[in-house]
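In the form predicted alone, a lone chain appears below as structure tokens.
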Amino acid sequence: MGDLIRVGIAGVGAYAPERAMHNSELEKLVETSDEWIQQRTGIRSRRIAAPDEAASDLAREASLRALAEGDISPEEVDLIICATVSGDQPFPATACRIGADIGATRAGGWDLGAACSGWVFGAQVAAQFIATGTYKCVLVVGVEKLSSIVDYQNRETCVLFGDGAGATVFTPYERAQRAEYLGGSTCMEGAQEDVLMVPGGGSRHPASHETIEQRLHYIHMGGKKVYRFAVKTLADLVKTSVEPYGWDELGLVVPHQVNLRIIESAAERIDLPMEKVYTNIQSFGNTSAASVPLALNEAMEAGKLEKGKLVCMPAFGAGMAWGHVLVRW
């Protein structure tokens, strides 16, 4: 194998549905309150897609914005990786619909199902394809319409999740001229389905009257274990990825927006000031695979990404699976 090609992020884009569901609406559905939700999660509202909006519709808008931001035409895209657990249908891949909708006539594509870690894993795959010269332009989209699989009778989960999409375009660094990809990690602690899962609809529990009656087609979560695990994991990911470069090189941490209290506790664990951490969970909720690129786009538009500084993007989710992406902006 020859020398690897430097990899960069050429374009970033995001899209969120217009409707904002505030905590006061959830007070009418389950036994909860705005105060209870904010104290435990930091969330004030979350975006909810319209009934006729599919995941691919959200992804289309984010993808077109990322391509435009990077001055890249859809015809240049070689591959589309769609990270989602709430795609348009089990198959064909939602990536195929995205490609058709944006006019990426040359692109191949597939879906990547890793829940909250989806975009991080997709970014690592994209970077490897670019680094080896296999492709010159890879679009990675994190998109979720979680409102379609959230149980609005369960207050432990319905207060957390929202809908949205974020997209990034990976190219050789010479083309991108910013956000050089430095590396990432992928880790997993298998057989932890009971912690965060949708039990019904697959080969283990195919759709039936019983699975519908038992509400197995909605998100189920073991909150206490998720909280403890997430705090340690997020803290460790940031520490181990940034320390080799030196903390003075860190510009911003853009974590998966899992829960504001988890993010704050993880930052405290490694003495990281919250000024160095970007959060938007307050207005978007947990958007799973969409959360990191959606937050990255917002941080970019707000001028929070310092040229030449490190941007660390850690995530963890169902599986349990976790990892990070590190770039120099």
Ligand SMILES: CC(C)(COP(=O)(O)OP(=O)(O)OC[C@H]1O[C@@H](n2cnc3c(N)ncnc32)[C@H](O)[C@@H]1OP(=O)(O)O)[C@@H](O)C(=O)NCCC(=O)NCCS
Contents of the next structure:
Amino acid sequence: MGDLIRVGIAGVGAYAPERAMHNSELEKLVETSDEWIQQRTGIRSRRIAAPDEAASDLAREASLRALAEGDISPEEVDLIICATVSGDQPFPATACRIGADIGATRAGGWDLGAACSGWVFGAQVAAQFIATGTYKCVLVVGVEKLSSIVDYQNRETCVLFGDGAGATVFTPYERAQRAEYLGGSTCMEGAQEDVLMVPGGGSRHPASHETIEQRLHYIHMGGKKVYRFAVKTLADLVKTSVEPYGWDELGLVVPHQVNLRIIESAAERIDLPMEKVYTNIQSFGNTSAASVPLALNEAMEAGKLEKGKLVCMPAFGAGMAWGHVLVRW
Ligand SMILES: CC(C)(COP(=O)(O)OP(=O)(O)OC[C@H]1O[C@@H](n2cnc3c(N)ncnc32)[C@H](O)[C@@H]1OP(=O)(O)O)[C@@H](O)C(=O)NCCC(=O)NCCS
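Coords for the form predicted in complex with the named molecule, given the form predicted alone:
Okay, now the whole complex, with that chain kicking things off.
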């Protein structure tokens, strides 16, 4: 293995289903109100996939858009990492379907299950493969059809989550000519399943009539614990990754879109003005692994990513697992 190769993000793309589910619709399903949801989470609506639309369908569109944006053909893709907790099925990997659907005839691939930190972890794996020269083109797609695992009888969770996909193509910097990968982190504190999980359908509680009756195939969450953990983690990740470069270097923080109040509290904690933080949770909700690349794509399209400035992308979620990716756009 020779010298490490500089890594960049050559393509970014996203896709969200057409149907927007507004808070008013949830008012008809559970005892909640538009006012409560907006006040506590900042969310006004979220996108919901059609019944016949699977995670791979969302991922296909996002991936094709990212490849087009980077002027890269599907045959060039060496590896597909699909970050998701709501893939098409437990196995085979959703990445295999995505590869076939986009025509990535040479690519290998697999799924990465790290919930809301999925894309951030996948991006770091991609960067290692490019940096070592093993691969020249790695597609990392974060995708979720969370509406398939959300309990629309549980007001504590159903208001939070949405569907979507975001994709990024990692190549040597020489090709990308932007978004140089500077580093990242992957952290974990285990044995916290009760904080955020789908309890049923795995080897601990295999699918049965009982798991269905007990609604164990849906997302279960201990909201308050996530809240406290998320504020501190988001603030620490941004502070420790940006500070060594100097705050003047920071262009934008594109955080996991967990909850607007959490993001605002974290920014306040480190005196970061909200102009430096990109949010789109208002219209997408929390889309777990899709949230960071979906927001990154929007920020890019809105012209908010300044050439030469740092873009910090922190994420955290079930596991608990958290980390960040830092690039110089
Ligand atoms: C879930 C969350 C929005 C709740 O907000 P909160 O400010 O902590 O809510 P509070 O504790 O002040 O209020 C809870 C009360 O609201 C009720 N409540 C919960 N969801 C509600 C809803 N959708 N509508 C109306 N009331 C609701 C609860 O039942 C509880 O009632 P009680 O006090 O009678 O028991 C918040 O904790 C949160 O966002 N946590 C993080 C969750 C998350 O993002 N998870 C994904 C991480 S990747």
